[in-house]
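Just one chain is shown here, as structure tokens, and it is the form predicted alone.
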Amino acid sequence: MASTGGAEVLVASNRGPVSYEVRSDDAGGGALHAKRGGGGLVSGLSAIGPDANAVWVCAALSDGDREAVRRAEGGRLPVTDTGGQQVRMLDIDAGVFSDAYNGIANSVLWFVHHMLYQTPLEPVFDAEFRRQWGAYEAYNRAFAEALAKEAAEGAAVVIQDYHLALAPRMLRRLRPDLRIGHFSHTPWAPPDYFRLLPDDIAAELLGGILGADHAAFLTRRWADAFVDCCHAVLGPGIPAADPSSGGTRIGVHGLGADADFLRKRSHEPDVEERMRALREEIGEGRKTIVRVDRTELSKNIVRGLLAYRQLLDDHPEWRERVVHVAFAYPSRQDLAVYRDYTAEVQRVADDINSVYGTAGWTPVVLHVKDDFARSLAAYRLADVALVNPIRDGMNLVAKEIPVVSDEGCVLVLSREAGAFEELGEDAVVVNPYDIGGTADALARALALPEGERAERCKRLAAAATALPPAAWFLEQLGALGG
């Protein structure tokens, strides 16, 4: 496929840097309102500068996005909406997108890599799964074709995450001249769990990523698991031990926190305002255990609440002296299992408050409406940060809180978070399934002397910012010779 574009650097991801909403205006028409996002890719593309001739290819996620694509010439969004970035948004059929995104990416691949299945009942790989898999292939093909069209000869293409596991090989077949990378933001399942997938599907997923010149992961543990799966499913020697022989190179790039942005943003007036409100909810002189998560099944919020309840049982001296500030922002509410989980988080928090609360003390301050400024306010107030995922590719919250904390916080960290690889030495480490062990860890963290707490937090912040988003992205380009 010949290129009709000319971008030298391309990024592909499910979600782009901007989203749209259609709002009725005074004339009764539909006005499009753009909302720009942040994150590592936005920072990364900014780092390469406006002269780099870069294009971001993403999918339309909503009716507002699809309307924006229809109004845009060739799917290229107005640079006034994107912060100056060249963005091509793909209007993939809504049914195909739903089957690929909800049916396969989030209900199969996410569950496999986070090892979340209740295996006596699930997964069930039946005719409906095969139909949805066809949509996942079509979704990946749409990205591959768009990238092939947009890329200049020999361009560098960095494809992101499990949504687009098939795209590298598809793109390689269309444009063998390109330098292709794939980055996985999730954990990678070990072979015994990965092989829950049908054999042909497991082989397609691995082969798709092996279409890249460079396949990268957040930690060495996930990279090694990918290689182990390749050996188990595809055979020994795949990927090739010697990359010069044409095999896929395996890399590790541990995405860090953006310290400059976080420290500046966390001292803006809206954050100060929310700090005052939180202090009022917490009460004078009390310690805080803070968690900030989306209600994804992997985040382990319910067990975190149960561990806090165990703390109040085992250490009654902390009653009325500590508050658990828990932000559990709804995620994937179009899936019933996520709605049920969100409801269980609310139920357990309400139960703790009803059993232990007093007229002047609310043990759990739970907020479920997403508010970034309020999250930063909680980061600054944290005495203890609880990050206890069942399994997590990295977990940036574990890296962000030590960077922002005003007085220095203690990090209680799951050994199953990718961040454990970098932060474990200065954290209080827990088995995420062990309620009693987590309660004991919270008690130790609350009692840690102020000087030791500050020193640990300083070291955590240094480790957390070792590879900030711009450098993380540039490392991926560098691995492609860009």
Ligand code: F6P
Given for the second form:
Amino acid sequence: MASTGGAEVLVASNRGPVSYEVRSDDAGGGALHAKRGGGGLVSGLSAIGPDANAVWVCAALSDGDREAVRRAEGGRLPVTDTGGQQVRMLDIDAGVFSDAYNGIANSVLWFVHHMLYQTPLEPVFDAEFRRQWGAYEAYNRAFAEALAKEAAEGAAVVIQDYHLALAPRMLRRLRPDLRIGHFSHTPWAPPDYFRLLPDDIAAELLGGILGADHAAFLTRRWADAFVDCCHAVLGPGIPAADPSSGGTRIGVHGLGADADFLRKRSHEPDVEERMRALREEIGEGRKTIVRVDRTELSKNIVRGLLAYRQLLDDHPEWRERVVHVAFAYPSRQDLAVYRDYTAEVQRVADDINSVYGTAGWTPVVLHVKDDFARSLAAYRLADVALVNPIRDGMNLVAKEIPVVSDEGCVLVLSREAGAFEELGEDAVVVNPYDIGGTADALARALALPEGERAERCKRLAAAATALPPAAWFLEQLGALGG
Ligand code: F6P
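Can you give me the structure for the form predicted together with the ligand, which would complement the form predicted alone we have just seen?
Every chain and every other molecule in the complex is listed next, the one we just looked at coming first.
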């Protein structure tokens, strides 16, 4: 089933490097507008260069994407839209896609790995769950079949994330000649929590990933949790302790920040302009506590705001002298629980401003419209960076802020973020559930002497850039013998 002249390197992920929007043109028709995304995979893939004979397989996520697939010649998107990358976007039936993505990936697997359920009432694994699980299998099969068709004999395939946990085994069955890797960008749940899942589903997920030659994670903690789940669900010998016996090898590759890109991009004119605007919102001579997140339930933005309120109560000397700059950008708005959470973030921020604010001081500056240049501006201005997720695969914001910060910032970091493994020593560490503890940490961070703050920040930046995206991607390929 290998295609002649097929790709030597393949990447598979739900979200691809480009998205499309249909905009009506003057003639009343629909013009397609392409928007390129960023992130670790996009810059990682650039490491192998345009001549590497690589293909990225991803899903169409919107009507605009579907239209782009229909217009694509030979199934490949125009390279002018993708930054030179060969991209095959899969037009999976919209209902199947929604059940797989919203129903299973985001409402079950994300919740399990981030331990987000309110367990007295959820999860409920009923007939509707089983129906959606069928869609998740079909979605994974569509990827496995596309990869099998696109890959040259013996090619390396790196499959990304919880959306595609079943694809490695499916692909292995179709193409035993391929070298297959799977990479998890989320945490992995400990066995007691993972076993909330019905036994057959738990076994299918683990077995799906074990179809890969190499299963990789962002930290040792998540890799160990995966192995513990395999032992608890599949049996003590799985995966085989001795990789030479042909089992799946387990790897850890801690994706780092892209220092060169960030330092250059954060000094461009649009960032400078946003710094001026932010300075005005913040006010002269005030310190800043900065956070930048997609509004995920796991990011713990509401408790961050409550801790800031506690700081203003416990340390009234900081009133008028500090501003919490919180950027909470939209995410997964198809899910009601995300929409509700977003509204709660706004409500708590408004409440703090109305209780504590004065004529010349807005205690919380909240922005909810995604703006990368403004995020970089806030990174540069940060005195304190607040990164307090309930649980997080890595959290790249924790790594990016110290790299970009102008004056050196103090990182207040949750011990449940993957980044804690590499940055914990030089951060002020918090239990993300402890509001009082987080308020104390913010107070300590604000008061840290300048010299110590600069020294810590330098060490944080060095640790944060130890494995930049290009090297991270090459490690994944290297682990497949490529
Ligand atoms: O941030 C963790 C992560 O799993 C990324 O690897 C992935 O791109 C993202 O979450 C998925 O988010 P979305 O649902 O917006 O595509």
